[in-house]
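Below, in structure tokens: the form predicted on its own, a single chain.
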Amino acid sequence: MPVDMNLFRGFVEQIRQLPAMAQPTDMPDPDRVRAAKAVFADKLDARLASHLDACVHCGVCAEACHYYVQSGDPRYTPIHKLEPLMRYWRREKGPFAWLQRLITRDISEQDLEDWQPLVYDSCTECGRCSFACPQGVDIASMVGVMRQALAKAGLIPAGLRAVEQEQGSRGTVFGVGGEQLMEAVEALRARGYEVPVDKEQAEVLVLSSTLDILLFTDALESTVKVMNHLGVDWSIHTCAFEGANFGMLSGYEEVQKAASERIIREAIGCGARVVIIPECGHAYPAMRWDAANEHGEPLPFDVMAISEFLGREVMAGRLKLKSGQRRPVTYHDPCKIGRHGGIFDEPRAVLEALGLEVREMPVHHEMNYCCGGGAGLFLIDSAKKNRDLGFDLKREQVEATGASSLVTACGSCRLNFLAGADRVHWDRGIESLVELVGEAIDGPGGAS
């Protein structure tokens, strides 16, 4: 269903108020530098060192970055965003550190401040640069290290910091917690849906997100319909339903681990074999890979994005959908689910089962361009120019297909597409994969 744009604009207005809600993170300049260096020292293992040494400064990563492609600004060259980390490596850990300390300037607090907008405002950690690099340098993961260093130095942008602090201190996001989840659940129950909550034992633990409770409510409804239609033994838990992890986005590892552990405890406690991530791009790697690293051992359950789950059920013949009117659509692969996770065939199998004609963009699958608003950029007011640049590039790609609608499986992508469409009065539809599936299943209980 189309999003209520007045509701969307109200949500955007809420985001604009975030900087005023952030608690200050002041500290003396020398302390900021020491904190950042401590992160560099902790994270600089042999793998990262080999990546830093492998760069031959060929510039290929620049042509892969949507912000550089759109602006031509050399500061947006991805490898340049790692300069403080690179400098630390050369001076402190590299094979010629003794010489580099004589000829290479040390990191200053001003450097950290100068690199903050490069690391946060102009990088979505989409990984396209890493795929393009002929040396295989994993630039995106090292930007994550840069964010962790700046977070320890108290330099998370205010809007993103406000949400990270809320999730870290209260366990809520935009004021949404277990109570608000239950309000959404009761509304669905009043319409005839069976929604299992806080079951002691369940094979599948389903996560949701603040976006699906405040804005994209049809996504939550559709997820419930799918689970019931398939007869899944599932549950959603009031104390561990939020898939979004703003500790990961901000680089603040303590909050990242706390948010992940909350889900891990509930999944283990109810004996879940699978945890399903909602339509949230960064929530997927936060639980699929990073959670195990933070937890310190392999997770005793599988992690699947909802688009992955839907595709597997369709491909196995268990999820049969009504095939609607054939119309041309294009699919935007969320970077963390597609390029990082390799989930390409599953969402397209769903679209095919729905009877839709999928028209690929000029650049798609592994080299698909980012929407421009991921990795928390939608919460950073100073990043608006870059978010717009990213949308404008994607708009051209979508229009080149002649498709009447764009489908995606990420709420953050959807937010940036909606904002861009509102700005330029774009005439293309912006649709959710799980919502399309929900519409193709009859009845509130999911019985066809």
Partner chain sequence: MNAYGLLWGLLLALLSTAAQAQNDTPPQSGIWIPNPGADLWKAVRQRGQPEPSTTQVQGLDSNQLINVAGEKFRDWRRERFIRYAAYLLAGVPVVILLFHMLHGAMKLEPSGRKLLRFDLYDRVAHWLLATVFLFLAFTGLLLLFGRFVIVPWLGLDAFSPIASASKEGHNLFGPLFLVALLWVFLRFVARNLPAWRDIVWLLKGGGAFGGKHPSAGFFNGGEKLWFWSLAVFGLLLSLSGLLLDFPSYAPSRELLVLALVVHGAAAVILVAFSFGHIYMGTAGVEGTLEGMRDGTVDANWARQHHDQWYAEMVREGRLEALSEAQENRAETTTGQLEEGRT
Second form
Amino acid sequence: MPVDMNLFRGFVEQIRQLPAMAQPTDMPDPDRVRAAKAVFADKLDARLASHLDACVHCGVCAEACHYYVQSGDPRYTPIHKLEPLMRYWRREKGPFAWLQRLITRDISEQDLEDWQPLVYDSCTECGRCSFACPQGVDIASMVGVMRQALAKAGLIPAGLRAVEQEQGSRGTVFGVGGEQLMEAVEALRARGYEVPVDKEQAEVLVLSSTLDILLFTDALESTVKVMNHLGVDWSIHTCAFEGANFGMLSGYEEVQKAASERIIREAIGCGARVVIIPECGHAYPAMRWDAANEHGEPLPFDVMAISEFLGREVMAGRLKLKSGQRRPVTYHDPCKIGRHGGIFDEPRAVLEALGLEVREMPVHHEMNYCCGGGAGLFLIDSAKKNRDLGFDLKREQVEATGASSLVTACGSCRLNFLAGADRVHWDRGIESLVELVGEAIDGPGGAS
Amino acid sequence: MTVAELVDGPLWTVALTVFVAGVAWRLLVLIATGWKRDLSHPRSGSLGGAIRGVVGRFLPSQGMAGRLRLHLVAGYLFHLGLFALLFFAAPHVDFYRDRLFGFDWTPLPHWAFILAAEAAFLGLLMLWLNRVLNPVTRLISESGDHAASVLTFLVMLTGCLALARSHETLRLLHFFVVELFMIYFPFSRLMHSFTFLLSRAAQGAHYGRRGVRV
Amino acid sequence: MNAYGLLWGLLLALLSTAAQAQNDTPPQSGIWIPNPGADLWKAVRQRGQPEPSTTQVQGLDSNQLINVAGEKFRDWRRERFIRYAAYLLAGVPVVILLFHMLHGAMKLEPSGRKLLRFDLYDRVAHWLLATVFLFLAFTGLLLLFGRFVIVPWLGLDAFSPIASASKEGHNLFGPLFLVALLWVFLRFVARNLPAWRDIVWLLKGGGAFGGKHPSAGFFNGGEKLWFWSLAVFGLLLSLSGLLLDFPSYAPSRELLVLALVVHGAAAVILVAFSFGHIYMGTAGVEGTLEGMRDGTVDANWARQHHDQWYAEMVREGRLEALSEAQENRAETTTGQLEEGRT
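Requested next: the structure of the form predicted in complex with its partner chain (the form predicted on its own having been shown above).
Every chain and every other molecule in the complex is listed next, the one we just looked at coming first.
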């Protein structure tokens, strides 16, 4: 079912109010620099160091960046976004630091401020540049480090900071907590769905997200439907249902760790073997890759994105879907799930099982272009121009396939596609993978 | 001591020492920075990823070739040409035998040598022009990048000016510039001739364990 | 823009002087004095010899001890060619300097709005050709004038390695000139097709005689003249150069001599012309270099020098589009920075 555009516009309007809600993060300038450097020192290991050392300033990364490709603005060159980190490495940790200190300028507070729009407003950490780099420099990972440094230096853009602070202090996102989840659950129960909440023991712990509770309610419904349909022993927990991790997006590690730990605790508590991440791009790497390292030991459960879970069920023959009308669609790999997660085949298997004709965009899979609005850019007001640039490029890619619809498995991608479509009155459908699956199985609500 | 004796003797020893020690030191510091152990469950093997990373990066990524025509053509012309000259030019093979290794191998025939030199010069000029004319590289390039380009160019230029092998002055000039190049090498981004292996392997391993082909 | 007209005039004048000089007959002596070595030299020079000499040596003209035509060429080269080449190459800069002192640079009042003129490939191709050209010109002129300039100044011992180096460098860079020339030709030829307005432009000397700026498209008549001169003389230069690079493949000695004559003449003409080109691109006309450096030119520059191209750009909305993009960019920058401080 298409998203209610009035609801969507209201949501966007709410986002515009976020900066006013952010708490100031004042600190003396030297403290900001010190804090940023401490993060650099902590994060630089041989992997990142070899990346910093191998760059030859060839500029190939720019040609891979959707923001540079669209604007031609050289400041969007991905490796340029790491300059303070590069300078820190050379001056203070590199092989000839004693020499570099004579010729390389130290990082100043002004540098940190100047780089804020470069690492937040104009990078979605999509990682396309990393994959284009002939030297194999993983630029996207290091933009993550830049964000962590700026976060510690109190320089998270206000909109993103407001949500990070909310999640850090109250554990809610956009005011959505356990109570709001229960309201959504009750609404589903009223329609005949059985929704297991806070079960003491469950094989599968299902997460949701604020987006799915406020805006993409069909995604939550479809998830419930699929789990029940497959007869999974599952549960959703009111104190740890939020997949979105604004600590990760903003770079504030304490909040990221706290949000992940909450989920880990609950998953271990109910003996879950699998934790399922909703259609929320960054929530996947946050739990799948980062969480164990923050936790300090390997996690005793598997982490799966919902698109991955659905794909595996389909591929194993356990999930049978009613195929509808055969129509051409294209699949947009969310960067955090595809390029950073390795999940490419599963969602496509689901689309095939739905009887859809999957057409690939001119560049796809590992080199798929970002939606333009990921990594928290949707919450940064000043990034609007860039989000639009990203959408315009993506639009060309989708139209080149001739597909009437675009399917994706990330709420954040969906937000930016919807915003772009609303702006240019785009005639292509923007659909969610899990919702399509929900429509293709029977449930109490009927195959909608 | 004459200039000739200096260039042929002590300066060469200094250059060789700085080069070898500098390169070793730089790689050592890189590796000694320490690897962070990744505790997440791997989806796939890191080793395969690392190998794929090192080999796969020789080719442009999907859909990138069109935007990178200049980088690709010039990059390959230069690197292949330089590689051929460095290791297979007849005077160089003689030099390696007499001054370094004590054994030799089959050098390139003269025509191939000329072809390699043409390719290397064409590639280097195009790469350097791109560096100064492309707004992207103009923004991110530093004095060190230009110094490396100019030094490489001078090494190649003095080399081919001495092509007749008839003037000791010209050979010494080439040799002197090579010594400067070797001394500068470990301190500069010329080091990428070694570190590209580390970087590509690190990236390949990182994404390999996530089940992503780089 | 009338420096091109002046240069061309000067060139023609010098060439006709050279032609006249060649018609001068040498003084003759009336009495026949037989030289004791005459017969020997006659034999050496193979004059009046019915059968060609034989030798075991394989190679072009290896059965000849002295090439008489070659001697003549050597005289011509030393006595005439080098002298007139020197006049031309010294004269053109003097004319340009005089012109600049009288006329001054063509001023530009920047509008702040930019038009894209040369994309990255245009610029790389141009500067590649320029770099190779300058290197070849420098080494070529060293080889041409070295005997008369370097030898008296630094001595034979110094000139010997310089000459050897110049020759090796010149030979090696030569083929790159052809590659760069072809690249430039292919990229620029469509914009250099001649039009009637270019003839008008040239007749008016680029505005030097008419006072008003004659009409011009993307390139004006002078630039097109330079382009086609470069194409024709550059090709001659490259082909003759390749022959000289690989003399063992030449079919005959006469052809090699011809190649030397063509190579020298084409080179001197292009070097002289390049002085004009460099002047117009740098000190002569404000705002021109920017186009080849950054790729963009000021809108007023375009209107002033290439009115028809400017009109076309305005019609296509390129001017607006580009300035809007720039404004956006500026806005993004400040917007982002302000946001950062909230």
